Structure formats: structure tokens, C-alpha cells
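Let's start with one chain on its own, the form predicted on its own, as C-alpha cells.
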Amino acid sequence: MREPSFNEESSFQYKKGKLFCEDTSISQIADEIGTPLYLYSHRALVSNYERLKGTFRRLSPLICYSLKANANLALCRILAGLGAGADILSGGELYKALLAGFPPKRIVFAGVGKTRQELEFALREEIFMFNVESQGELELLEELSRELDGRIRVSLRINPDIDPETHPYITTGLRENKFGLEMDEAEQLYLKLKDSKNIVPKGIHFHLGSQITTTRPYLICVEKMGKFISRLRGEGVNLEYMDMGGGFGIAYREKESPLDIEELASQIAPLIQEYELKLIMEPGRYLVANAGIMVTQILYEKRRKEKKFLIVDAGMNDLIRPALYGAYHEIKKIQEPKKASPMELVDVVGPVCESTDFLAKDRSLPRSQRGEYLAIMDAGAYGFSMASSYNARLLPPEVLVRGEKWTLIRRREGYSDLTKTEATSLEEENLIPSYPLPFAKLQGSGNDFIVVDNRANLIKDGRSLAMKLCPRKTGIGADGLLLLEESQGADFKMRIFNPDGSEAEMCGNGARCIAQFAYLKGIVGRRCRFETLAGIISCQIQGRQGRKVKIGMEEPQDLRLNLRLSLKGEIYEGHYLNTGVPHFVLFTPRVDQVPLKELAPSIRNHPKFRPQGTNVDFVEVEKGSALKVRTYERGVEEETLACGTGAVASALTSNLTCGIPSPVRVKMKGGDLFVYFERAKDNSFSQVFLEGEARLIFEGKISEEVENA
């Protein structure tokens, strides 16, 4: 089956003179958060996936994609959902593969160098299988098996001594490689195994190399392996799988003929049958290289007499392809040029301190100029992967399109991130380094908070540094400290710390603050995902300068309408939810007059919210379906000029007992606030958002004396 060219069926085309990924304009993603980026579609992906599954139908494989090729757990994700399996070459991988719901019993582990540490970990996740590959490794494997009480399933892999026909750097199944056993050694290993408690021998493994583009070398190597097979069941030891790794190669050039996967399945199907065996293949570049593309915007032109030279942001740190080996992508420009424009001979090189920096050398293109995008094609696989911080350069973000919507599914770098894992002071304790450490500080709808991006871990007592800072008269002053952080599941994680120190599972208002310093400082694009000690929130980032933002709540928890309190002889009746964090919503005729001091702290610490406590929130119910809102905040100690988790408990509560519809709008005194929701009838919620404008006040350094205040 002949891939699919650039014109044809792929998911990269002109439309009104634009390029598109599906149905997205490329160029407007560029514009909305920069380049380089890479960007993958989602079309591509499953295609792929589909074409190779149903062309090998009769054989019904095991297909394990490569993580090498490119792991984001999102694009790993889709795969794991359309049913493939994992192929594996590290703990790492084996984490991620994980992580992104590959069954265990779908992933087999390779490589030559497998650590005694990964070797523990995928054996108490009961992978699949291991592709072994030296004496060594298989004798450590019996060792671990005995310490574990545990059976081994294990492929040898062969090093068939086959001319993948190839680039010679990327081939893995010649003598001179690195790979695998020979077959005499791979044979008494197989015939010591016969006699194993511990180890199984299911299967042989082989892998040619990487781009091949002919099924001459597969044909002659699964023949090879099934005499071998057919040797060693004569000699008692009978194997289950073939493991014919991957390799298979695209068309990078237009004119190009990618490997016919087609005529590859006719080939081997009737020998995988004749043997009687269980087909496993490990495509990774396949699946999605075509899938992917690297945007870099022009920086300069430079020229010489024998030679123009098109500078762009994204250098070999980016895609190393072309200067590892001289490899070959096709460049697009993002704007279709004209029939008649004008062809040029280029270098298109990039930012880094190297000779060897180039996208691409002697590239007949059509004109560009400073300030173009570029699209680099077939960029998804072993671009990223191979990416690296050299120079100090920050990794891009990945883009996933899928008909008219994308989504940041990596955010860029930021310039903490390269220092993250560094030892930044000698003496652990320290609350803050021993240098200025930035901060912003914002507000949402009159709740300020003091932010610092602490992706790096500079701070490590947030609750000391929170109660330092956020005091009006000896601090900064703010309603609390936002910690930006690093997440294994989000775009970031938000840790909040009121001004007494505590730490609180959620607050609205300081989502949308955190939200918009995170867009502000390119961390995020104007859709994010981030952690919370209440759950995963969902943000969308509005407004042409970003000031309105929009957060996906929790759904409320722990329900208890016309809850009735006893405070002083008194009776007070509201009704109690936790929208991420606990609210007591009492309904008055006018907020204004409600004695809030005196009555919220009382409220705030009565023994029916121990041992946490609750905040108060004094509702009125205005005329045209609006919520004005009073509310004192537990941790603040006080009345806030607004706070998020409030309004949306309010508006919540209002729709139960008042029939409020939404959207609500929800008047505070530092402003207003809108809450949408759905609400089912059994009167649950879902889709519970939150927004409301939230600004950038002003920024600043912390010195080292706060440490010592």
C-alpha cells in the first residue's frame, strides 16, 4: 500500500492559501503561542494506526508502538486506546507506557543495556514479555526471577547478520552492530532454558534498523528465523511469538516510495502461518511520523555571494535529524506561495553554536522573508524524543489538532525548567535562594495573590514563606500564595497557602490568577490543564489581552441542604457543599446589613465542620437573577473582596432552592463573577465553570532578608 503524499490524503493542506492540520489553520496556532512548537494530528495518528492493523488482519498481531519514537502521553494515549500495545527500551519508558494505559501485558521490554533497577520494575508490573539480548542480561534475569518467586517470559533477540539497506547509523541487524545474538549463541541459550523453573522462552525477536523501505530484508529474515524455529522445536523447545520489531520506513520526499506494507503482509503472512506463530511488530516512526510537523518562524536572511542563509528559531536542539545524519524533511511555507513566486537556493540553519545546525542545506524553496513561518514535515517521530536543552535552549510545546479544535498537549519550556534538577543553594533549609527570586502579584475580582513560579523547587516551605509575605503591613500583601509547580499529570500544579500558613485544596479566584501568570509567562497557551489538591481543573485563558479567564470546577461533593445550626440561642438554617473546598451559603434579604464580623467566625469553626472548618458565604438574591455575595474566608480569617469556590457554591445552592438558571452572575465587591453549570435530575452538577476577569497587578523580586524578618 503506497503511503499517502503531501497532496493526497494527508492531513496537511492548503486551504485559502493557508496551510491546515485538519481543519485548523496552522498559522493561527503559531501566532497564539510561538515557535518553534510541534504540532501532531490526530487524523494521522489513527489512520495509521487503522491501515497497519487491518492490513495484518489475517495475522491478528500484537502491535507494540515504540515509544522511541515519540512518547507524549497523549499521543501514547490514543494508541493505547485504539488497542495497541507498548514496545520499551527503558524504566522511563516503561513509567510513561504506564501512565498512558498500555496494558502490562501488552508491552515488551528491548534493549541492550536493561539496568537491574528496570529490570525489578517491569517485573513487578508482569510485562509481557523481554527481549533479551546478551548471556548477561539473561542470567541476571534468572537471578531476579529466583529472589521474586516469579516466571520470566522472554524472546532472544537474534542478530540475523541481514543488510537492512538503509542509513548505515541506523541499521541494528548487521554483525557489526551492537544488537542482539549471534545464532549459534542465541541456540545454546534456548536449549539451557529448556531446563529453567524460572525463565520461559516464548518467543525470537529480530529488528533490521530504522527507514526501511523494502520488504526484500523482512522476507529474508522471518524465512532465516523460521528454519531456525522449525531447529529448535526438534530440539524440544518450542516458541510461541515472532517478534519482527519495526522499521518501517516513510516517505520523506515527495517522490519517494515508503516500504508496501501491503506487499510486505503477503509475503510473510504465509510463512508467520506455516510455522504456527504469533506475529509481534514494533512500528514507531510509521505510525507517527507523518503524523507530526516542527512550525519555526524566520528570524533573518543572511547573504553571501555563493550562498543565502535562512535563520529560524528552531535549531538542532529542536530536530537533530538532518545533522545526526544528514537526514531529509520536506519544508513547507505556512503561506501557499504563489504559482509564479520566485525559487532560491538555501541553507535554512538554526540559532545554535554549531556548524552542524541546519534544518536543511542547498533547499531549493520559493522566497521567504524574515518573519514566515516554516512548516517542517514529517517531524513526528524522533523529533521531539531526541529534542535536548543544548545552548540552554528551551524545548517546544506539542500541539495535538483534531478536526477544528487543538490542544497544548506540552507546554514550552520556561527558563526555570533548566534548572530544575539542579542543586540551587547548598543548604537545603533555606526557604528561598540566596538570590532575588520573582514574584507577580494579581488579583481575580479583588482576591490578590503573590505568585512565584516554583517549577525549579526554590521554595521549600511554602507555609512559612506564605505567612512572611502575605501579612498588608510587614509584607507584600496578599489574600495568599500561589506556587506554581511541576506536575506528572497537568501542565503545571497550583499549591495554595493562605496568609496563616495553611494550605488550601482549591481556590477559584486563584486559579484564574494562577491561569492567566502561567499564559502571561508562556508556560501555557490559552487552554491548560493543571493540578490542584482538589482534583484537575481545566482553564481557557479569553480576551484578547487574556484577562478573562475560565475554569472548569469540580463537581460539588457532600451535599446537605437546610442544615440548621444552633450559635447563642439561635437558630441559623444554609445549606453546606464542598466545591473544593467546604462553603456554608446562608440566604439573607440584605447582605449589607448581615453583622459578618461578628457572626461568620462563629460559624466558620462550629462543631459541625470540624475538624477543617468552613467558610461562610452571606447570600441576597437581586432582582434579574443575580447573586450579590458576602464572604468570610477560613485561612484569611476575614471578609475577601471576592472568592471563587464562594460563588460558585452560591450560585449552586441558588439554583436548588431558588431556581436560579444558569449562567448566575454573582456580584461581589471586588467584582463580578459568572458561574455556569448543568444540573441533572437528581439534582447533581457537571460542568461546573467558572469566570471572571483576573489582572496583573504588578511584579517584583523577593530579596534573602524576607528570610530573616
The other form holds:
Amino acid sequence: MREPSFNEESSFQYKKGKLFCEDTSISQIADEIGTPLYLYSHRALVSNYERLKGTFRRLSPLICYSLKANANLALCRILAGLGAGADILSGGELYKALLAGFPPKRIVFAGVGKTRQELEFALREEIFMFNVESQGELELLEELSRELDGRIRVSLRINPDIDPETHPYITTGLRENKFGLEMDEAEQLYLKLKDSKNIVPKGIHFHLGSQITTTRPYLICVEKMGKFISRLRGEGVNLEYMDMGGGFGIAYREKESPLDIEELASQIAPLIQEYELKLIMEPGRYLVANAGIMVTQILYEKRRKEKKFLIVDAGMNDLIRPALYGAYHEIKKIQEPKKASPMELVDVVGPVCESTDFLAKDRSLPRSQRGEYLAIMDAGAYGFSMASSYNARLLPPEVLVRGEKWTLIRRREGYSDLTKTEATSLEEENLIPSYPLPFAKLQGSGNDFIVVDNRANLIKDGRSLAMKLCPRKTGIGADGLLLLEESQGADFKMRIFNPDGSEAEMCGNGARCIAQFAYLKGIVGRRCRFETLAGIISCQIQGRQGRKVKIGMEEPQDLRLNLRLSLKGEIYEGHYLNTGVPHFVLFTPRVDQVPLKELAPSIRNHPKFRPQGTNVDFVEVEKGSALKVRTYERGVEEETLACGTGAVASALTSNLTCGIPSPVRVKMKGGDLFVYFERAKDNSFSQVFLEGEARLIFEGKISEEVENA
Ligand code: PLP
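Right, the form predicted on its own is done, so what does the form predicted together with pyridoxal-5'-phosphate look like?
All chains and molecules follow, beginning with the one already shown.
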């Protein structure tokens, strides 16, 4: 099989003037999920693996994908599914390899600094081979193996002192490098292992370095190791495996040639056969590098006399190879440049506060401008896997493309990811201040809320904080405290605490307020989904400052029409419905004249609604199919200016009893709400939406004194 030349057969090609990955337009993905982003081609990954496997077919090697190149689970799963094994370097990589489905009997473990815990983990999982790098590591393995019944397979990693003819920072097989054992030392250790009860010397391991583009270093090393193995056999140490590591180089630029794996296979095959060895290889870059690109957008242009800077939204924290090794990545415009496009000399630089933050230096590129997308080619290996959050930048998302389809295989980080492992709570760690604690005050239809971004989990006890902050004389004053928290399955979670400290399942006005808050703080876009105790709420945010918020409500439950209550000798008829929280709706001709204060508390506590009680809504149907509604809210224990779930309960029951059609305008003291819904023949409701305004009133800081309030 012939090695593909640069870009030939590439999964990244221009079609109709745009760069495509397979059959998917890259700019469409970038428009949808933003940049920077990493993007991988399924086809390229599979064909890289199949080509390698096919080329070495006659030796049937165990191909162990080196996870350090890119440990994304989705990519690992694809390779595991193709029959690859895994080369790991840490407990974390072992964890990911197992999760991705690499069978333990195809996992090899290298690394100069394996800890006791990592070795124990790998022993428990009974991995195939420990590639031991020092005498100390071997002694520790001996010690750990005594507690085990099984026999442990070991290869010693040899430092062959061979120049791989690559970048000095990525050589590993030279004496001056920290890796492996010198041959004399290894020989002594192999001889010692003959007497070991639990450790079986099975093979020999070496890894010369990375991005090696000539076969010579491999050939020299395989010959050298072959002879070494023969000598050891003469001394009674029978090794079966030769693990030749990875390092197979690719062509990062047009004038380069990749490692000729065909030539490599034909050169080493006779030696492997002569020494009757089984071959293991550990390719990383070769499998994933050209299967992936990074997409970035030009933020600004800056002109200097001698050159131009294109400042892009990806930095050295996203792709460190240029900064670390001066590595070259071809850069393509996503919009195909016209044949006659003028070229210009540019530095493509990122937003990070370092002068080494560049993706290309003195590069001749077709003229580009602000807003355009650029593809940083061949970024699939040592791209995301070396990315960091330096400058508190968010790790980019990763996307997998297969034909016309694409899927997010890692979401973009949010700000809360930056603090998720940090200790931030006063209760947990007295040295760390939680105060002053920023809050915002919002109101929706006259229902007012204190909203706190609690994604960093500063507030452990929302209940007591609500009791301190909600009173209007001694606190901030509000109908409730809303905490915006992390969610596993949605954009965020809303927790809502009443002034008496009780936690409510849901509140329509609160939901609108928290959605506007999340929008204003850049936590979500104009569409979002958030979690409440009453389920997931979907939400559309419209208008200036995101003031008009339409939220999808849970489908109503427990409808009981014409429920009769007896109170102090009188009968009251109404309709019960749970719209996230329970409501009892009573129709009345003159809502303003209802003695709400006297009536509502006894309905709220009526035995029929125990133990949780109910909210109470008094509804007047106006001409023109609008409703006038007054609500007594449980938890607040008085009439509030408006209640979202009450508006929904009133609208739905008025549709059932008086045929009022969707959308229903619900007038409450605090303002108007609109309820949208669809009613099925069996009287069930779906597509229930509540629309109304939310407003940010002010922001401030809660002081430590709140603890003493
Ligand atoms: N095996 C070992 C032991 C390594 O250290 C490395 C990379 O550093 C590899 C395999 C993979 O190298 P490459 O990605 O160049 O194939």
C-alpha cells in the first residue's frame, strides 16, 4: 500500500468554495457552536488505522494507540472498536482506555514516574504489559506482585541511544533523555528476573521519539535490540515481544514526506521474523494528527511596518505545539481563496498574554480579514490533549464528523468549569472568603427575587440565606431567593427558596427572572434549558436586555375539576391542578371584592390538600377572553402581585370550563402574562408556555454581616 502524499485523500477539501470535513461544511459547525473548536474526521481516523494495519499485516502487530496524542473518549472508542490496543502513561489514561473499551489484555503501560497507586490500578485491571523504566519501578512492582497470585508481564524499556533525527524536544531514545534503562543495566535486571516468582520478563520496549520521518533510526534500533534479545536468550531469558514504540512522522507541510511505513515494514519484517518476535507498536500522531483540525476566527488585524498580525480567538493554551516546539501547522481559510487572491505576510497570534502565543510566524497567507474562520490543519495529535486553561481560558469543544453528520464529542467549557475543583466555600475552608457575595435583584410581574450565581457552590444552605435575605426590613427584601447552580443535563439548575426557608419546586416568575439573569451574565444564549425540582424548563429569551421571556412549562398534573370544599359551613367550588406546584382555582364575578385575606389561608391549609397544601387563585373572566387573577402563594403566605404557575393554572382551567382559547392574557396586579397551550381531545394539555417580562432592578454585594442577621 502506498503512503498518501500531502493532502491527497484528505478528508478536508474545498467544495463549493468552502472547506469541508468529509461532507460537512466546517463553517456551518463553527457558526453553530462557535470557535475555537477541534474537529475530527471519522473517515481519516479509520483509514489511518486500516492503512497501518494493512501495511504491517505480515507481522500481525498489536497496534496500541498512544492515548497521549488525543484521549478523547469518542476517538478512543472508534479505535478500540477497530481492534486497537492502548498505550497508556498514567492512571488517568488507564481509566479512559478502560472506559473507551480497550480490553485490558491489549493495554501496555509506559512512563518513567508511575506511582504506587497507578501500578496497583493497572495490576487490578490485569493489563497486558508493564513497560518498566527503572530499577526502582521494578522493585516496587515486585513488592506489589507479592500480594497477587497472578504473574505480571514485563518489558524493560531500553534507552538505545539512537538519534531519531527529529526535533530535540521530542527525542526520547538518547542517553541524555530521562527515558528507559541503559542496556547493561537492563541486562542485569533481566537476569535477576529469571528468579522472580511473580514477574515474567516477556519483552523489550523502546520508543525513539516522535515525528520521525526516516526509517533508518528504527532499522538500526530493531537490529540492535534483536541482537540484545539473542544474547539474553543465550543467558536463559526468553523474550517474545518487541515493542517498537511510536513516533511515526506525518507531513505537516507540502514539501515534507511522512515516514514511509511501507518501507519500514519491509525493512524490519525480516529481522522480526529472524528473531521470532511478536511485534507491538504504539502510534499516536500517525493515527490522529491529520484526522483533526482546529478552527479559529480572526478577531482583529493589526498592522506593523514589516508585517501584519492576525489576532485569532485560539491561543497557545488551545494548541501549544507552535509555541513549544516552533511546530508548523498549515493554515487554510475556510472560505476558499480566489486563485488571484493577493498574499500577505502575517503572524497568526492568539489572545494569551505571552509573546510565544502564536500559531504561525511570518506566514504567507491569502489576504484575510476580521470575522473569517481559519483551519489549523493536522491538529488532531497533541492538540487538545496538551490544551490548558492558562489565562482562565475555557477549553474548546471537540466535534466528530462522519459524512454529512457531526456530533459534539466534548462540550465547550463554561466559566463554572474553571472553579469546579477549587475550594470556594467558607464552611469547608475557613481561610477562603465567600463574602462579599454578588447578587442581583430581578422582578417578574411584580414578584421579586434575589438571584445568586451559585455555580461555585459558595452557598451550601439556601434555606437559611433565604430567611435572612428575604425580609424587607432586615434583608434585601424579596419574594424568594433563586440560586443558579450547575446541572448535569441542562444549561443550569434553578433552586428557589421561599422567605420562610422552604424550597419550592418551581415558580413561573422566578423562572423568567433567572433565565434573564443567565442571559445577561452570558451563561446562556437566547434559547436554553434549565433544571428545576419540577423538571426541565425550556426557555426562549427575547427583546432588548432579554426582558421578554417565554418558558415551557411542565405538562399539568392531577387535574380535579369541580372540587367542593366546605369552609366554616359554606361550600366553595373550584378546580385543582398542579402546574409545577399545586393550585386551587376559584372563579368569581368580581375578583377585586373577594375577601382573599380571610378565605385563602383556610383553603391553602384545607385537609383535602394536605400535606403539601396549595396555592389559591381567584379568577374573573373579562370580556375579550382575558382573565383577572389574584393569587395567594404558599410559602410567601400572602397575596403576591403575580404568580406564573397560578396564571397557567387559571388559563388552563378557564379553557376547560369556559372555553377561553390560547393564548390567554392573564392580568395580575404585577403585570400581564400570556399563557400558550394546546389541548388534546382527552382534555390533556401540551406545549404549555408562559410569557412575560422580567427585569433586572439592581445588583449588589451581600456582606459577611448576613451571617449575624
Ligand atoms: N509510546 C511512547 C512510550 C511515547 O512516549 C510516545 C510519545 O511520546 C508514543 C508512544 C507516541 O508517539 P507518537 O505520537 O509520535 O506516535
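Residue numbers count along the first chain shown, from 1. Here the structure is a predicted model, which means the values were calculated and not measured. Heads up, when I say rigid core I mean the largest set of C-alphas that superpose within 1.5 Å between the two forms.
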On a rigid core superposition, would residue 645 pass a 2 Å threshold for CA movement between these two forms?
yes
Honestly, after the rigid core fit, is residue 473 moving at least 2 Å at Cα between these two forms?
yes
